[in-house]
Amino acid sequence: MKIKIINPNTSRSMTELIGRCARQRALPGTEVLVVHPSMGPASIESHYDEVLAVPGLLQEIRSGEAQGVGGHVIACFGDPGLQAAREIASGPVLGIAESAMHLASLVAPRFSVVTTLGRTVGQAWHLAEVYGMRRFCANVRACEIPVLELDRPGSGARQRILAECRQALREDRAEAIVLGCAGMADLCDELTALLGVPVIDGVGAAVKLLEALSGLGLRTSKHGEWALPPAKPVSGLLADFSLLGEPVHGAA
């Protein structure tokens, strides 16, 4: 299958970074476009990037479908655009809180979230509510590093991350650990092994649910609330976001 993963911030060095590490994921015969959006924000980190986030991205989504694409994935731990996302897309499109979250449930009773800024943890409580995955979720902890600090030399990141994930372990009595942003995609297996527990990194649990969809045939329902949106006309710098004159799929 085609799958294509978006970056919904404007990072290159992310971009690059979300696709090694969905790659090293994916099955043989999966192919994996990464890309981000020409329009937006450098990093999501409040309501405000979320939003402007969410045209650039949708943008990507229309092209996806001009792709053939089988499938895509919004690589921010926001989910920004996901519900309007699965409106436009035949296929269907997973974000990586959602994928991590329900993973991570999997395996073990009890997950704490490792996010980046403490502004962010309300939106990680509001999605675990809205996944009904807040009885799992123990706890949501911020390491307090903006999200393009992630890759940068001297950083400390790394350590960071390290330290809260094992408070976590210690105070939250969590049992697995779900990273909260695409960004620490590649600390995954390293985290895994260092700490002794299950390790989920959103970016790979999309890519591997993506996988388990398209082998059980499995597409996003168009029959109701996630059907194509009624086209109207759309005016100012949002025009050629109308859906006048698409093609519609599947049952509305």
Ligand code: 5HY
The other form holds:
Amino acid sequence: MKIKIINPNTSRSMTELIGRCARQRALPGTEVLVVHPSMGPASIESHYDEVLAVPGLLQEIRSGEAQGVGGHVIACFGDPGLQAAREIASGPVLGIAESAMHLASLVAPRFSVVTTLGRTVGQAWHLAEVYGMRRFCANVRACEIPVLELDRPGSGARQRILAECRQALREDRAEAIVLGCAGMADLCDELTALLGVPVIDGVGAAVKLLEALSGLGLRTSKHGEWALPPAKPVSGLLADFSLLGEPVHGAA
Ligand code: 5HY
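Would you generate the structure of this protein in the form predicted in complex with the named molecule, following the form predicted on its own above?
Following is the full complex, with the preceding chain placed first.
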């Protein structure tokens, strides 16, 4: 199968890190495309950033559909634009937060999320609520590390994330850790070995879930809420996003 992973921010270094981690997890027969939009914020650390990232993300979903990809991953822990992406895609679309939380709930009764900035903690709690994961989510912790500092040499990010994970196991009674940023994906195996508990990275989780869905022949239901949106004129800067004249999925 061919999957397309979209880093919704526009930082090439993060896209490359996401690509390396995704390809490590993918089966030999899975072709992995990894992209970021040509427009949007360099990192996503606020509601404003998330909204600005969605148009470029949806452009990549539409081009992925034209490329005939079997599924998409939105590789940002806020799962920006996930529902809209599902409306315009025919294959499955997975967000890394939803994917990581669900897999964590299968291997531990309680997990803590360790993420970047404190201002994004509320969104992670909101997603846990929306995904029905509140009863598994012991806590959401922030390391106060800006997203683009994660892979800067000398930032001390790895040590701060490890310390926050250890506190989660001690203080939250967490029995697994969910990494709350796509930029932490490369720390997953090391943290698993150091902490001795399951550490779930959403990039790898989403890749394996897409492979599972593909193996079961499961695609996004077009029966109701996630059917293609009603076509209508769209004006101004977003005019190209009008679906007027768009082929209907599965139409003959
Ligand atoms: C992410 N931001 O995974 C989120 C993490 C966050 O640019 N990629 C980003 O802090 O919400």
